[in-house]
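Okay, so here's just one chain, in structure tokens, the form predicted alone.
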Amino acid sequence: MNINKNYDNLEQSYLFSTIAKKVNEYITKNPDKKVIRLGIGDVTLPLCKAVISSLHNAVDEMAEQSTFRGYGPEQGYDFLRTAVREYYNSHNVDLELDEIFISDGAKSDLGNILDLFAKDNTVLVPDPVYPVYVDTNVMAGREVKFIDANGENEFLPLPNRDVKADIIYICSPNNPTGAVYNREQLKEWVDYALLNKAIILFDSAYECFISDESLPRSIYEIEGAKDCAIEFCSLSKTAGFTGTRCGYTIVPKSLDKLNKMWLRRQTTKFNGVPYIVQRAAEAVFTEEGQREIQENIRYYKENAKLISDTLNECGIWHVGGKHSPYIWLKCPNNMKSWEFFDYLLEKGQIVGTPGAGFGKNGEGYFRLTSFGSKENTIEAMERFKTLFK
């Protein structure tokens, strides 16, 4: 028997794991401090009450033998396939149910996607980036190439046509920076991708947050598109998913084989995500739906909206909080990043997500996020203030 060696390649220790462990030996030696917690992506609302009614509906119909349901089509029911394609509709974009596959949420996915190429294939992801992008392909053993975000280009880059690639990662809006490609940026990328015969993966777990329609939701609305990238979104951050688990994938029939092979992946692979939450997520497209979500990400977005003023007042750059839950500042007074995150946690036990985490174009970059609850945010960014401005 012989191990997977790639994973001797890997991090010792994955971001939030070490996170987690840091805060915990704090809370340890000083029990009578209160932490607030803006580092991990997490919601804290709960499901609105058109998913709540939903749910417990499907609960009801499993107890009964005449409305009973077993396995499930594994890329998901066409009820709740037909109201992610309405969805993309009413953004004006055009696809078919069977380009609609219903999963866990777009971290699976995104991982498991990569059964459809093979190991020899190029990798490149920007950097800084979510850690997910770049450790399942070194379990892989693939070459993982990286494209430099920064300061100058406000952390959204754009491709370098001396450099070859078959796969790209693409998130937008941007974890962990916040940052959101325009229209003309994203066709850039999308030439690219034609050029190179190369496919995009492109995360846009984030774009129920854009609030300007001219920038794009989905990679599919720019022309040709179709033709080089899948799509992976989640109702975790739409919805607060985070622990109920639903999201969906988009492969275009235009990518012909790759289409077929995800669906004979899914239906090897997976079984397909509860009856119960499925129609929960239906609910989550409904007019009523709609609106308590979005009252939802309001709510999130006042608290990004306080965390860039504080920025701005204290005077720390920063990208990311109006069109994104993340605020990706630049760490006070030339710090490092985990040295900031100590500093954040034992003067103001604050807590958040050293940008170093993310890559190396992160050291000196520290991530928070508006997920917290509304008086925690207040409350941590006038501790903010004590320190800072």
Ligand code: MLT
Given for the second form:
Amino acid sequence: MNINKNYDNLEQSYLFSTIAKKVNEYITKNPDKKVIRLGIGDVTLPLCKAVISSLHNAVDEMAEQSTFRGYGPEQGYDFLRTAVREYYNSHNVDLELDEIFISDGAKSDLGNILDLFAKDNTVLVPDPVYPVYVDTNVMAGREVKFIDANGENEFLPLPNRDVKADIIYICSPNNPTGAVYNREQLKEWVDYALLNKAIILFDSAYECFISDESLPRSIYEIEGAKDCAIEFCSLSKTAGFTGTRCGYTIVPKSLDKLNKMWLRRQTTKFNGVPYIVQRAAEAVFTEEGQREIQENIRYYKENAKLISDTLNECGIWHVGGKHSPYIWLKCPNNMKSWEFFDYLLEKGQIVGTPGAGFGKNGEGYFRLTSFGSKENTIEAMERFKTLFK
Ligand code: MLT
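Would you mind generating the form predicted together with the ligand now that we have the form predicted alone?
Every component of the complex follows; first up is the chain already shown.
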């Protein structure tokens, strides 16, 4: 037996696992301290009423032989795919039902999709970046090239025609920086991908945080994208499904064989998302569900504003938080990312995410999330003022 040696090329543990371990060690040593977690982007509000009611109904269906469901279609039930199609339609994107694949979240599909691509593809990834894009390619032994996202390009790098890439990752609104591409900028990426016969893997997990209607929520709002892009979205941040697990991946039929290959892959390796979870997800797209999730998103955005206002008061440079749940700040006093992580945990009992964990360009930066409770966010910001004002 030969093991996959590519794993030797990964960091020892996944970024958020490393952070969790450090925080648990701190808590064990300091059991009397109240630690406030603004690190991993995990939601804190409960599922909305429409979702809970749909879940209850689905559970009752599972208790009756006449309505019980066993294996479902691996690519998702039509009722949910139809709801997703209508949602896209409301943003002027036409999809066919068999272009929509229901998943257990964007993270898994962003990794799994690589099954469709040969090893000898060049991957282009912005830096800083959600670590899953890089790690999954390193596991497969693929070459990864980085494109710099920094203050100069407002963390929105554009394609360099001299660099050849086959697989391109774009996340907008961006994790970790909160930056959002406008239509013209996304069009540049689409044109570049078409020219290079490359594929864009577009992560739109944070699209629901966009509050400016002129900004694209889906890459398919850009002409030509259906010929060069696969889109991944999730209900984790949209509707608080981080623990409930449901998302969707769009593989257009115009992408040569990829749609059929993905269906083949999913029917072979995946048995679909549980019926009850798909019914819960369907409720997100109802009028009531949309109204209720908007209230939750508003709540998180208020937290983001509070964080941003506090950083302004403390004179700490930052971006994000407007169309995104993440605030990306420069570590005060020129501290390095992990140094600031330790400082904030020790002195303020606040957990954030070190920018360096997202790539070399993240060094010296730090990410805070607005997904905490309002009370905890207020308290954390009071502690910030004590430390930095
Ligand atoms: C994050 O904090 O970057 C995200 O919560 C990670 C994820 O969605 O998997």
